[in-house]
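In the block that follows, a single chain appears as structure tokens, in the form predicted alone.
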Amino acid sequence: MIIALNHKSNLEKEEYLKYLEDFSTIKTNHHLIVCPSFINLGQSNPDKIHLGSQNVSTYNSGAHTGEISVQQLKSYQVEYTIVGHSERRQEQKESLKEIHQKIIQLQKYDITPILCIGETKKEREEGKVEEILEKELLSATEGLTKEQKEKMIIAYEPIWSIGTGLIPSNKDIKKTISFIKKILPNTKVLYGGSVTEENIDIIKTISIIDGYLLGGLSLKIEKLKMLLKKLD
């Protein structure tokens, strides 16, 4: 399975170095992707971990203060990049157009996009889950070839579930991921949103899930080890 670890804006330099030390003790056959904050990317050894970033600029290298270009990510041997996370959509007002541009940039440099999609609580209550997800998927993948779509990874994260401890029922998760896979056959789909070492026993019974995008849990090595053991 693919397990993507999103550190968000956490771990200072020494904390991250200790994290990498502890991370090296993990023994698993699952494909782990570490996505540290930008400032910690340079502390990582891409020969020992699969390295991901949490974002990429829509611009190429040049006079764009504060931006991190795809060329820079490639030079640090970044293999994956999270795109369209709900926190960026909400806090940075990231648009569908920008998300699409970022995916195009990443595809040019052979970096795999991990596209995050998900609905708000209100959208779910209004029965608009599939409408919202289809809009986000079609916009993000416009103009991509079949091969490019299949190389992407989709992370379904219900926005109302992130960090709340609340998760959809297995029936709802399975229905939603099946819907995503009808739009993008042969594309890996992860589930994210309040996944813990405790509720993984229930979620893992959904056989069509290809892996998980972890937030808070990704920072806690011992709990991560417990989760991975239950997935073995």
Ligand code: PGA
Contents of the next structure:
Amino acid sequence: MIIALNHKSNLEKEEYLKYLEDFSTIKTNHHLIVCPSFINLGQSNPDKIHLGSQNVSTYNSGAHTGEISVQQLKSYQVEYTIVGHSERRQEQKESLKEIHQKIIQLQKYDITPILCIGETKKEREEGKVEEILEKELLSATEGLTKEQKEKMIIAYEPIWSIGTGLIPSNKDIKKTISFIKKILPNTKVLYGGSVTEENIDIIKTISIIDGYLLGGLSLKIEKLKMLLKKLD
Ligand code: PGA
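Having seen the form predicted alone, could you now give me the structure of the form predicted in complex with the named molecule?
Starting with the chain above, the whole complex follows.
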């Protein structure tokens, strides 16, 4: 399974170095992707871990103060990039157009986009889950070839589930992931949102899930080890 670890804006310098030390004690056959904040990314050894970034600029390298270009990510051997996380869509007002541009940039440099999609609580209550996800998916993948679509990873993350401890029922997750796979038949789909070493027992029975995107849990190595053990 693919397990993407989204550190968000956590871990100061020394904490991250300690994290890497502890991380090196994990033994698993699952494909772990560490997505540290940009400032920690350069301290990671890409020969030892699969590295992901949490964002990329829509611009190429050049005069764009404060931006991190895809060329720079490539030079640090970044293999994956999270795109369109709901926190960025909300806090940075990241648009569908920007998300699409980022995916195009990444594909050019052979970095795998991990595209986050998901509905708000209100959208769910209004019965708009599929409508929202379809819009996000079609916009993000516009103009991509079949191979490019298959190379992406989709992370289905209900926005109301992120960091809240609330999770959709297995029936709902299965229905939604099946819907995503109908639009993108051979693309891997992860589930993200409040996954823990405890509730994994229930979620892991959904066989069509290809992996998980972990936020809070990604920072706790011992709990992460417990979760990985349950997935073996
Ligand atoms: P969470 O975050 O696991 O803390 O809910 C998931 C995410 O935002 O990717």
